[in-house]
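In the form predicted alone, a lone chain appears below as structure tokens.
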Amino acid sequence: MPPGPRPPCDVVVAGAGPAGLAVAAACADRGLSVAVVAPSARPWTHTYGLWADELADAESALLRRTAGVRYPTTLVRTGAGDHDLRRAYARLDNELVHTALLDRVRDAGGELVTGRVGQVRDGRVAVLDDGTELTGMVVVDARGGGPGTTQQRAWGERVAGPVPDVVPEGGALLMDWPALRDPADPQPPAFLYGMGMDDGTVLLEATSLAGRPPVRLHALRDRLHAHLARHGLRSLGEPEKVAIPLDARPARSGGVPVGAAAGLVHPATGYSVATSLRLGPVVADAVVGGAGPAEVAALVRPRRLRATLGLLGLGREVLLGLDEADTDAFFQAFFTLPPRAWAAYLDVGSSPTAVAAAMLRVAAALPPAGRRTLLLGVVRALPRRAAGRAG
């Protein structure tokens, strides 16, 4: 016989990634009873990057403590040379943040249930694979997004640091477009990403910003290894493999989707952790105020946000049509914009007006040939975007 129902709680959270634990901790802080369902309680393994000001916002609103490592220098390297963005970058301290959020759930009497949610009924009942039923005022779905047709992919290796000729010492390398290019062997656009780690090593990742179909991980591995060989660097430890869906639709599980399950991965950059962390208090406050599943879901994906995601999705489609040289030229122009303009484009929380303004300013900043390429890409992308909305 299946285990069946258990005593009800206020909030059931399916998934223990950053989005799920952020919601669970915020709910626990507000006196709500919480059950988190996940296969395990292990800390997250992927490296999560975000901007230092976003980390500060999360710390003040949710974490109330230092939660990551700051890099005061953030470098972009294109064919035009090095460009210091003058905006600090950051890396989430996974173990610290995971432990802090989970401890707050447990300290408030919350429960971690080992298992998987297979079905959600009426937004309020989570049915586990073993038949156990957990009931709450709201079931939050934080199990991640679907595969999508377009993915960002990366292959990362650690090397002994520092390597100041590759990554600025004490800083972060956000993008290096020339590093992985081979004029004799044109390939899909990819850039080098890097930062120093706590143990003195430096993480270097060969990254495909967006690919449909996705760029093969082994192709990125080979390009990274060729770069390491040119610099006399040797890989240490196990590689980090990244695959982030960029166009997955929001989950329709019956619960309230958050994070990647809500389609809140940035469609053109793959970033999501800052958005996931700042959603915790929003969801918790809504539940405390008596909002039901449909009302909470509407707060997670309001009309303004959907419009912004649509514009950013158009930007992704344009990038997909650019070759290595065009991509390099695009980012040369992009990072000549005023910091407020390009920062708005990199944040799914920005207004549609701010995102559209940034897109127009990039087009204006490109040379005539690049502008024609970009506008042609928009013309080609629009029918696909319209078909996606209709489907």
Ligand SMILES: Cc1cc2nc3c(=O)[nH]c(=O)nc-3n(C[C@H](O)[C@H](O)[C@H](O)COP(=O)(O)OP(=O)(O)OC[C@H]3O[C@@H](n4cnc5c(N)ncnc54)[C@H](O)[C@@H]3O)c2cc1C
The other form holds:
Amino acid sequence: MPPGPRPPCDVVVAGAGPAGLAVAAACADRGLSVAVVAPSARPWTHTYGLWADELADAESALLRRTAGVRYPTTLVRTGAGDHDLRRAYARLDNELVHTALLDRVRDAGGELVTGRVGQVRDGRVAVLDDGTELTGMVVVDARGGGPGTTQQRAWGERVAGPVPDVVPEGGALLMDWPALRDPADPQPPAFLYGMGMDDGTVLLEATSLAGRPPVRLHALRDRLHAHLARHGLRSLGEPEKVAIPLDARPARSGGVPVGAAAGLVHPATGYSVATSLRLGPVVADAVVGGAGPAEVAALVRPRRLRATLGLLGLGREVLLGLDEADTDAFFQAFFTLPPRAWAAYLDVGSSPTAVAAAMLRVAAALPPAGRRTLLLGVVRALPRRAAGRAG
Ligand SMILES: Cc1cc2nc3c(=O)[nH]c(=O)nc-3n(C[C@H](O)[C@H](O)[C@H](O)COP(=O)(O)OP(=O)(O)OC[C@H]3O[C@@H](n4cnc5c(N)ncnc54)[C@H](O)[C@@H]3O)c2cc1C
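Having seen the form predicted alone, the form predicted together with this ligand:
Let's see the whole complex now, leading with the same chain.
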């Protein structure tokens, strides 16, 4: 491909992660011509979890097919025991979803350009590293999130399944806080996450929900290995290493940022895939309706969503200050809330009012000592949040 300008298309998407392909396929569905620029067209390799109801919404609005594995039981384990959340969990079928979305782009005459976008001009021109220029009505920036100072980290390995004393058979383990704890050697809070995979193995991940500085991956590996040894489990295959920036700022590239590039990773949990799948059709409808880059960008991060992100960021700051015991107590209280309340806290699409209400309810559900710790955490976190907004 000779460098320089190429014939214009309607939408240029930089990045082929879940956020980029969700927008690209939704645009293609609406008859827009799309060019997706990414270094590679390989299916995603991360294990993407989301709630089964979120997957169902994405299936009907965007994917048009069954697109993942369902886990009817979702378990949280704290010092108070096992708690069945009564909300099914799910895992995205990466290969199927990636292929389906990309096929829809190609079937509509769109193309996948192998390369890297180095610069976006005027929100409408993507300049590739080799000098090629792709022009659209809108350039969508789906190049992933910046580094951030706070990260979720996890070290995952697979073991032969089933392991019903660790992960419920056919179900998902969302969080097991006691599993990785060693009373003789207190560590930064970390929980065990796990689910059965298609090949009969079970993926187990030692996860630090949020760390600043991030918890070292090798420390999580060691805690996972200690857990495997306690249960007589042997690791199979390659590890999954997770590092998710939780406080990265939205990209200011001039394009329309989506997904992690738009800062739409949940500030306290690191999830963003369901949000990205939901957003694809919204962005596409706006472009079809004639919205320009600035209008679409405003739609992606409206004031309400920014307020919600601010509250969730405050929640993360509070969690950062809790030790293992306090974190366990926090999640004991959190999951005793009515499902609608905790579910609202886990979704960046919730209203700020719903998130604030969930936060107040957790505080009320904690025993007095825990409530005091939480409120102290809020008092300590507020100046940092204010400084972050001003900076
Ligand atoms: C190991 C791991 C596990 C995760 N698990 C979950 C989970 O279970 N559930 C969940 O909701 N979230 C999860 N996340 C967090 C988050 O949802 C993912 O990081 C998700 O991939 C973000 O999607 P995205 O499309 O915004 O960005 P990315 O998936 O990061 O995609 C960015 C794309 O841009 C491309 N790119 C980069 N630079 C350029 C450039 N200059 N020009 C063109 N293209 C470029 C990349 O090659 C890639 O295709 C996980 C993250 C990790 C790292």
